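The form predicted on its own is given below as one chain in C-alpha cells.
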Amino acid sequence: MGTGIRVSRLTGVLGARADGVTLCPDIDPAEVSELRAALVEHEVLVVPGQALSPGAQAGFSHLLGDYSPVPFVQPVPEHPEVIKVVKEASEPEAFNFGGVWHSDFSFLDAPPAFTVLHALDVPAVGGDTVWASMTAACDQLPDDVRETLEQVTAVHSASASYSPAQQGLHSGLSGMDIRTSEAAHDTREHPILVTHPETGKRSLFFNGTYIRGLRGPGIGDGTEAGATQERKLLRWLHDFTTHVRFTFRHRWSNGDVVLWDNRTTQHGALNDYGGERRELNRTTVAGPTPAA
C-alpha cells in the first residue's frame, strides 16, 4: 500500500513539493523512505504546513541520519542540535545568515548530507532562498573543463565567514550567537567532481564561499601561472554553477519545512526584507566524506 505522500516537481531541474505527510519523530518508516527517495532525486524538498518544536525537528532529522555537528554557531538553549536563523525587524542593515552562495559547512571532513529548515516567522514578501543543482551543472560541463576537474581538488576553509575578522558582521544579529575563531583558517581538501553515495550520480562539489583554492596540474601549484589559472577557474566555476538555468527559488510561508541535499546543491538566502522579522530553525544530518 502507498503512504499517501504526493510528490510534485516544482521546476524542470530541481525541487519538489511533498503533500499528505506530517513530519514528526515517530513518522512511519515507509514515509521516511519515500521522503528520502524524493529528496535525493529532486535535491530540494518542500513540505508545507508543519508545526515542529525544536525537539521534534531534531527527532525527525535523526530518522534521516546522525546529527552533524555545527561549528561556530551556538544552538538553541536546551536543544543542542538546533540553531536558530533569525534576523530582527530592528536590524534592517544587518547581514543575513546564509546570504551568500554556499553548501553547508563544506569545510568539514565530513560535511552534512542534509539540512532541514523550518520557517517559524517569515516576511510576507522577501527572504526567499535559492538553490542551484550541482548535478545539473555537472551534466552540462564542457568536455575540456570536465577533464581538467577530474584532476582537481578544492581547498575548503571557513575563513571567509567565521574568522575573527568577521565577528563584527555576525554581531549585528542580536538573535544569533555566532562565535568566530582562528580555527576557521583550518583547511580541508575535497574532490571537485564527486559521486553521490545513494544515487550514483556525478555532481560538482563546489561553492564560492568555503572553497578558497584549487589544487591540480598547473593550478594552485605555487607559480604565478598556476595562481592565474586558479583564479580564472574559481571565477568560472562560480559563474557557471550559479547560473539561473540550474536554480530553484522558494518563497517561504510560515510552517514550511524545506529539506535539501548539501552533496548536490549550493544555496543562498536573499536579504531583501529590511524592517521585517525572519526566523527559522535549522538542523543538519551527517554525511560521508565526499568521494570522487
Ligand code: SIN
Given for the second form:
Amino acid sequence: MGTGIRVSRLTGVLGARADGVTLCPDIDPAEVSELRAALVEHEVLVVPGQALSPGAQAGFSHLLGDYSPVPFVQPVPEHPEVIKVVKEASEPEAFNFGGVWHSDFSFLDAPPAFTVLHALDVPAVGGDTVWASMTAACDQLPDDVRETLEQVTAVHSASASYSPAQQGLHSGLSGMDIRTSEAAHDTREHPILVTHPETGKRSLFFNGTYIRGLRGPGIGDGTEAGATQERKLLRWLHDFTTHVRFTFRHRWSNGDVVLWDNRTTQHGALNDYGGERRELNRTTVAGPTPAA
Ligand code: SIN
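Switch over from the form predicted on its own to the form predicted together with this ligand, please.
All chains and molecules follow, beginning with the one already shown.
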C-alpha cells in the first residue's frame, strides 16, 4: 500500500516537493524510505508545513543516518546535534552564515550525507537558498576536462572560514556561537569526480569555499606552471558548477523543512533581507568518505 506522500518536481534539474507527510521521530519506516529515495533522486527535497522541536528534528534526522559532528559552531543548549542558523533584524551588516557556495563541512574525512534545515522565523521576502546540482554539472562536463579531473584530487580545508583570523566576522552574529580555531588549517584530500554510494551516479564533489587547492599531473605540483593551472582550473570549476542552469532556488516559509544531499550539491544563502530576522534549525546526517 502507498504511503500517501506526493512528490512533485520543482525544476527540470533538481529539487522536489513532498506533500502528505508529517515529519517526526516515529514516522512510518515506509515513509522514511520514500522520502530518502526522493531525496537522493532529486537532491533537494522541500517538505512544507512542519513543526519540529529541536529534539524531534534530531530524532527524525537519525532515521536517515547517524549524527554527523559539527565543528566550530556551538549547538543549541540541550540539543547537541542541532545548530541554529540565525541573523537578527538588528544585524543587517553581519556576515550571512552559509552565504557563499559550499557543501557542508566538505573538509571532514567523512562529510555529511544530508543536511536538514527547518525554517522557524524567515523574512517575508529574501533570504532564499540556492542549490546547484553537481550531478547535472558532471553530466555536462566537456570530455577533456573530465579526463583531467579523473586524475585530480581536491585539498579541502576550513581555513578561509573558521581560522582565528575569521573570528571577527562570526562574532557579528549575536545568535550564533561560532568558535574559530587553528584546527581549521587542517587539510583533507578528496577526489573531485565521485560516485554516489546509493545511486551509483557520477558527480562532482566540488565547492569553491572549502577547496583550497588541487593536486594532479601538472596541477598544484609545486611548480609555477602547476600553480597557474591550479588557479585556472579552480576558477573554471567554480564558474561552471554554479552556472544558473544547474540551480534550484527556494523561497522559505515558516515551517518548511528542506533536506539536501550534501554529496551531490553545493548551496548558498542570499543576504538580501537587511532589517529582518531569519532563523532556522539545522541538523546533519553522517555520510561515508567520498569515493571515486
Ligand atoms: C547552511 O549553509 O547550512 C545554511 C543555509 C541557509 O541558511 O539557507
